[in-house]
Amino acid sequence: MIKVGIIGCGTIGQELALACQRRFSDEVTLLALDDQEPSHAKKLQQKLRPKPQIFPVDELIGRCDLIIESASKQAAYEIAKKALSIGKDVMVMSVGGILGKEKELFDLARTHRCCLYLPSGGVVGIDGLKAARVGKIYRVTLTTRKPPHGFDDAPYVLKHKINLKNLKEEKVLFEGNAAAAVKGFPKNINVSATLSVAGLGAQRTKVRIIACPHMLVNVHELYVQGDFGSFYTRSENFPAEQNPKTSRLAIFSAVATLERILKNVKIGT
């Protein structure tokens, strides 16, 4: 049985905790939880049977075999670094938090012979992008459209005083590279960080972010061009009921990544 610890008890952390106990109960033991806000961990603990323990981050990492980070962009790097440094496997959900530092984490995983897992999230096409990287990639462009309320507290929107109320037509909020997109929209555009790590890097991955007032789904369009040819993908994702900034597919992707870790058959690139 693999001992799992989850750091961050929000929408994704909760779904992964439930998956551990319901879907993967024969393979894993959900041993521990932690959250920066103790009440969130306690609230999730009450929903689970058997109840996992609540530990501080360092103790959780020391006791568990697989650490799942679903906390925040700000916490992701330190959690991953601590875990990999002592040979523990880590799944990072807040991929934007390791952007620019991923090489250090990759080196730690190699040195300590452990694994770092980065789920695809709400975008489709990561398998194709990984395959394309075997050759040369010339262009990676992500266009994201979401309902305006999903961007309410984005730092970029607040800084530029963008009014998202009473929009009548779609409004381009941002055009630039993934590095800037992750800083400006840390809760909205995590997929651009994953695409950057899998492809051309954060400086060369292009991102457009658009608020669409009549849209009920979160849409990600990915275009990749390389010496293999090109491909285009479009995903229309329902927002998670608990958090409109998170796509349901991102939650499913996290559960699917855990399943991939546990199963002996690996499908896809």
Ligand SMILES: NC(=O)c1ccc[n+]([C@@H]2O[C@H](COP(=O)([O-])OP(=O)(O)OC[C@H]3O[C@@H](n4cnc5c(N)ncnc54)[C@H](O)[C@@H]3O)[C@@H](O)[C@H]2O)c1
Given for the second form:
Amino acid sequence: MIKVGIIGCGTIGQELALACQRRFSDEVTLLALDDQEPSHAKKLQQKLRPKPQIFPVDELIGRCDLIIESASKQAAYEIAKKALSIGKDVMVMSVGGILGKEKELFDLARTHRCCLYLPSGGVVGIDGLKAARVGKIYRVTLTTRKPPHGFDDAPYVLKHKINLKNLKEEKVLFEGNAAAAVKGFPKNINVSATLSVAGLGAQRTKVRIIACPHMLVNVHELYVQGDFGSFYTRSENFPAEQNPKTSRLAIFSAVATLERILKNVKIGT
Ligand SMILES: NC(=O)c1ccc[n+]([C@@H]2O[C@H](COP(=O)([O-])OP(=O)(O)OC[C@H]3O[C@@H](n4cnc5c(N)ncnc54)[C@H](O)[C@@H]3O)[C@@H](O)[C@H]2O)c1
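Give me the form predicted together with this ligand now, not the form predicted on its own.
Everything in the complex follows now, all chains and molecules, and the chain you saw is the first one.
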């Protein structure tokens, strides 16, 4: 049995915890939880049988085989570094938090013979991007549209005093590279970080972020051009009920990544 520990007991952490106990109970034991808000960890603990224990981060990492980070951009890098440094596998959801430091983490994983997992999230086409990288990639562009309230606490929106209330038509909030997008929209645009790591890097991955009134879904459009040809994907994602910034497909993607880790048949690139 693989011993799993989850750091960050919010929308994604909760669904992964339930998946560990309901879907993967033959393969994993959900051993430990942690959250910077003790009440969040306790609330989740109450929903689970058997009850995992609540530990501080370092102890959780020491006791578990697979550590899942579903906390925040600020927490992701330290968690991944600590886990990989002692040979523990780690799944990172807040991928924006490791951007720019991913090579160091890749080296740690290689040196300590463990794995770093970065789920695709709500974007579709990472399989194609990984394959395209075998040849030359010329262009990766992500266009993300979400309802305005999904952006209301984004640092970029606050800094530029963008008024998102009473929008009548769609408004382009940001155009730039993934490095700047992740800084300005840390809770919205993890997919741009994952695309960067899989493809051209954060400086050359282009991002457009658009607030759309009357829209009920989070839409990611990905365009990739390379010496293989080109592809375009579009996903229309229902937001998670508990957190409109997180797409339901991102939660499913995390659960599917756990399944991929556990199963002996791995489908797709
Ligand atoms: N990779 C992707 O495609 C993708 C998609 C959606 C969300 N995310 C990211 O995954 C993370 C979790 O998303 P969510 O929707 O579950 O968020 P959420 O706000 O519902 O839950 C986050 C939980 O983590 C806790 N937390 C925050 N900082 C922490 C820290 N330093 N240590 C321990 N606990 C901490 C919070 O108290 C909260 O309980 C976020 O960073 C989010 O941006 C990634």
